[in-house]
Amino acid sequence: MTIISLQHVTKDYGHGRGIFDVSFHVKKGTVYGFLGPNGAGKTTAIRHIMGFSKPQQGIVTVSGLNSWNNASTIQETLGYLPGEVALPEHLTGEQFIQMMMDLRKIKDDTHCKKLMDFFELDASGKVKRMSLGMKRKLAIVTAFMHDPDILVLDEPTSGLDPIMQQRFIDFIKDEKRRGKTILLSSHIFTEVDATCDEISIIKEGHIISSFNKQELLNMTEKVFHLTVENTKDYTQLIQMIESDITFQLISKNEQINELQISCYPSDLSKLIKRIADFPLLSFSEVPFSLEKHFMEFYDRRVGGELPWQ
């Protein structure tokens, strides 16, 4: 079941700014990563999802409702964390939380207190005197205090220290286990890689790729790091790899008998059989890097053919 849908959405601000013919769909219970650098169009797309902006072309729906015509209804079951947090600085954090609880007609503050404890939020002081990280925590708590079914997160860990960034990732994983539907917009590869099932990459207002992360892993070459016990066997292994088109020799270090080999997952068993007779000191897989994969094709022209197409 599709919860968030953008169908051929265009908002042209002129001079190449905006989003152009953007389409993607977020299914119920999944975490959808919206990946791209600052200025690529992520926030513009999110503003349309929230009903803050009306598309010039296309349709945006949330739970089957037009986001522009039904913004207030949609936001009753939606938690939104903006990329730039603007809070009333004359209030204390506690006063702001109470104000938001009143606006959302929340009577039981149990879930809110749970969030405050989890994110170590001290809301007693004036918002004006809070650090950027503390303001971000306050925004997180107020965005999720009503335990929404849908989460729309725009650069959610901006301003958080590394410990809190990891805690936020753990929070998203837990929300996913609870069946929440989450759109996470970010330029931070680690949080997208750690949490997302589906990913769309946006460049200059255009979606240049959408893919399932697990399917991408199954289609992407795996890289292995090997160290051979002696020079003679090392030389023979190099010759074997170079003579077999199934494998690719990525790098070698003859001084310490090290090399890196890549192959597709379907050829992994063949690789294991070929190297089984060689005396290896080490054999390990080099972890997949979403960032490396992203950087390898991001500079291609919009609409160009991508490696997995």
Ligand SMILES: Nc1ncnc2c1ncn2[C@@H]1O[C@H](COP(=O)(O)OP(=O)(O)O)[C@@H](O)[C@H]1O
Second form
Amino acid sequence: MTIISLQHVTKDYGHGRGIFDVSFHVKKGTVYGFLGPNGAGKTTAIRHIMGFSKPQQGIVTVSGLNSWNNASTIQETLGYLPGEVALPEHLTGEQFIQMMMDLRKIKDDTHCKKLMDFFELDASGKVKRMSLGMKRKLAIVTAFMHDPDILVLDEPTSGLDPIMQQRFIDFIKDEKRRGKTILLSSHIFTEVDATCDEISIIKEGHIISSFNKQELLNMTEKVFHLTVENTKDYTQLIQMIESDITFQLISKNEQINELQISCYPSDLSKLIKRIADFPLLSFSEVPFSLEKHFMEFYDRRVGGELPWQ
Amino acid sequence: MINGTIFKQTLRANIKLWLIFTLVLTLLQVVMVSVFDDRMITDIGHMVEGTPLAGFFGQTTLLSMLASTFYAIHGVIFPIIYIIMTANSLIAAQVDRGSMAYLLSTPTKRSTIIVTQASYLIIALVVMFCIETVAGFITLQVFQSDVDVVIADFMMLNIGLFLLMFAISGISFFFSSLCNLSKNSLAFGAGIPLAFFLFQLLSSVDDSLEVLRYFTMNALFDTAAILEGENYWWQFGILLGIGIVLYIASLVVFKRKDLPL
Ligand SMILES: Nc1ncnc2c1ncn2[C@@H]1O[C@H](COP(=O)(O)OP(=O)(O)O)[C@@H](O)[C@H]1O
Ligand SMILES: [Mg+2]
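Given the form predicted on its own, state the structure of the form predicted together with the named molecule.
Below: every chain and molecule of the assembly, starting with the one above.
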């Protein structure tokens, strides 16, 4: 079941800014990563999900409701973490939490207390005097205080220290386990890599790639790093790899008899059978890096050479 | 339609400014009423007899003196400044800073926000002018008990001034609801009321500038008409109408506009 859906959404701010014909769908219970550099249009897309902006073209729905016409209804089951923390400064953290509880008509504050403990939020002082990290934690707690089914998080870990970033990622994984639907925008590969099932990459307002991480992993070539015992076997192995089109030689270092081989997962057992005859000192898989994949994508597409369509 | 939680926060954030302006306005009224000296005016009247100023001082009563001072200058400009600052902070400043996002990430309708914030501004003005009027009335009784003052006219001056401020608050609130940037909201929401005030002031000091009367809404608060018993109800009606239309327009534009949050 689709929870968040953007269909051919266009918002043109002029000068090539905005988002153009953006479509993606977030299914129930998945973590969807929205990845792109600063200014790519992530916040603009999220604005439409929240009903802050009306699309010039296209339709945005949340749980089947048009997000422009039903914004306030949608908020009942949605938690939103803005990309920039701009809390009302005249309040103390506690007053702000109380205000948000009142606006959401929450009577029971046990969940909220739990979140405050988990993120080590000290809400006693004035918001104005809080550090950026503390403000972010305050925003996080108020976004999740009503235990919403849908989470929309705009660059959630920016401004958090590394320990809190990790804790946040753990929190997201836990929420996913509890069946929440999560949209997470980010320009950091590692946090998307660590949490997301589906990923869309956006650049200059256009979605340039959408994929399922598991499918991508199954589809992409595996890379292995090998060290051979002696030069004679090393040369033979290289000849064998180069003569077989199912394997690719990625790199070699003749001085220390090292090489990297890649092949598709379907050819794995064939590869293992072939190299079993060689005396090896080491054999290890080079882990797949989303970042590397992402960069390749960017370099290919963003040079401006390829047309968008 | 008014949200109690938002109203409470708005009150908390704005009460200080309101107190200061209410105090200043009330003090000005009290001072101006109490310093009026009937005999002094009569003395001056004798002194200037036969000069062009004779007419002016001959006619001077307490209320006409107030009409050309408090109800033309102090009582107008101070509430205008209060309105400009408050109206901007109620909507546009929160959109500009981004803190409006938190209100709208709860099940709160945009219309609820506008109605609540507009109510705050209107109630703040009503209470401000009630306090000012009551203080003026008491001062009249205490310091000017021997002077003949038409209380009905005094009340009408205050009601007229309030209606003018209601209409002006409509202008500032409308631009606060329309603009996403504080600087734009202030350019119009402060610029127009201040221009109206200046036009009115200039048109009253020099005959050659009288034409400016036709370019200021403030002329609809016609103190001379009130004191001379002419018909001023249609002017009051227009001021009230302008205010109501602008507040409704604020609701409409805010519901329809794109918020860059
Ligand atoms: N309200 C707006 N008016 C004009 N341009 C805007 C507005 N909001 C965003 N933009 C522009 O649209 C582009 C995308 O911005 P944004 O969605 O905030 O990017 P991201 O969140 O991915 O960093 C940027 O070039 C930005 O300058
Ligand atoms: Mg952003």
